[in-house]
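In structure tokens, the next block holds one chain alone, the form predicted alone.
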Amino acid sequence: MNLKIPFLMNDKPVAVVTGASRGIGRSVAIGLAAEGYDIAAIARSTDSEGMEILAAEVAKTGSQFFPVGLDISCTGWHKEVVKNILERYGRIDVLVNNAGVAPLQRNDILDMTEESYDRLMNINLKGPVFFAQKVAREMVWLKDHIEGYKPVIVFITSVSAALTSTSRAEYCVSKAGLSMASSVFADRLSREGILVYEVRPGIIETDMTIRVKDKYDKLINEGLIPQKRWGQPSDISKAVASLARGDWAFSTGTIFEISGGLNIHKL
């Protein structure tokens, strides 16, 4: 079941973040690389401009850096890129599966076309579903070889799980499918001694939301988030942080909504 491990392992721990170039990936890749974690952060080869100020960012940290270029979607590629990570470094202590998508134009539910289903289900659902599962057998051999070793996965979803937005419908049902596998994830892992946390970001300020960014200031001036301002890829990271560091190890399978109050149902 498990891929080649050299024997010589890491003595630091491991976190790969996936969809680590920008945004709350890059913001979770520093913040984990901040609390001693050496980085291996995936995304796609295009984007090597992001890269390579996340590099210098986690170089600042002291931790090393591992960039691995894997478009999540090409689930063919999922094994080799866990060999290259295990080879390197022999463990891997936190997954954080951040990449993700947006539509890449907002249509109506009625309008929605498969080519754009299609794109967003294999790169918010499938991709980070198959990457959770090869990382997952190789934390479940590790529990055996590594002394102390307490394996964190994290899937980074959206308020969208649960919110409706009939203009990226494919948005909202991929992330309410993260969602669930999360908590699928959580449930079989538990008895393996792997914790596994869903974290739901609201409107937060990234390249993502930068095209509605007029829209949500409106929104958020009249009052639809209660705490009255935007999200910081910050808020995040810092909250994936305390979830590794094992603050909440008695939680597998909770969902933790960092979204300034958008959750509360009011009158």
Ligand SMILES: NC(=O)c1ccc[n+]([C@@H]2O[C@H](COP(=O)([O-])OP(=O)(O)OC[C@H]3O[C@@H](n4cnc5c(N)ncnc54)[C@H](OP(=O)(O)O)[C@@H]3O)[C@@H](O)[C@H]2O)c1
Given for the second form:
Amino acid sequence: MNLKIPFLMNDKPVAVVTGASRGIGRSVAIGLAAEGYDIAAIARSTDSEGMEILAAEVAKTGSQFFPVGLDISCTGWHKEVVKNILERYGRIDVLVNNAGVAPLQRNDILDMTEESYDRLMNINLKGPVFFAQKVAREMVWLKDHIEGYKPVIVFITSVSAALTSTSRAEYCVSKAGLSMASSVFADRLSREGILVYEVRPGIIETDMTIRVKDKYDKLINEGLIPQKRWGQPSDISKAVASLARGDWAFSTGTIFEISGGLNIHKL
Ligand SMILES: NC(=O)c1ccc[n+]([C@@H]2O[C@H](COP(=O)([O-])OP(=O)(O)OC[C@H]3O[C@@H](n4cnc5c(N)ncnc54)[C@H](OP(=O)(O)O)[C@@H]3O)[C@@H](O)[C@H]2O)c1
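Please could you give me the other form, the form predicted in complex with the ligand, since above is the form predicted alone?
In what comes next, the whole complex appears, and the chain from above leads the way.
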């Protein structure tokens, strides 16, 4: 059952980005605005310095900006939020499931708490999966009502979907789960003409990693990352723009790892 909202349809394509107020999500939203997408930007609050910065950057591109407040883990609000976006724009062409968090405290897996595990699962896995489900249902309907419609869904996971960190197991497990969710959506939605990709960032310089900056500076200097630098949010947003543009139209379900070579198995 979809919302089937017969509202005025935007001429321009529309991108919905979760976790858009800072870091990777903000860069992705600005990148997609520059590509000609009107933007619906989701974060827990619409009233933040980050959202103001984003609004100003999107305005520079000439694209429209619609800030939406949603805690992605509150699945009961998803339907309302999708409805609001469709009321505003009439269409959703691209969804970037980017919102995500690290554990509040790094604890050895032997000391991991259920509270932290549940928090990570709800924000990093359950929220994005059910939000993508709601949007995908609308995309299935929209594809029969918009000429030239080319819907794309991107899941931002992490190298932690495959690499272990014994002090943040719940993060690794949530991202491994999201990686599988991306594959399952890609499989199911291929018959609907909706392309689904996983973008798997490595170590990216954002608020999320600021607390462990010294640790990673040292590891990077010691050669952990073959390309010997921090990733930047723009490394990710350029990849997402390319996926949205349709440059990878025969590659649904593919994992794009953007990690400076962290995935190379070395002897
Ligand atoms: N930085 C890295 O090294 C790295 C590496 C691999 C993967 N990633 C993944 O990339 C994504 C973005 O990370 P980042 O480094 O850009 O993080 P960040 O700088 O901490 O930004 C996180 C974004 O998510 C939003 N957010 C947090 N909790 C939310 C919730 N419950 N509901 C809705 N929005 C929420 C935040 O907005 P508000 O606080 O305003 O709500 C913010 O916009 C995450 O999924 C992360 O796991 C990051």
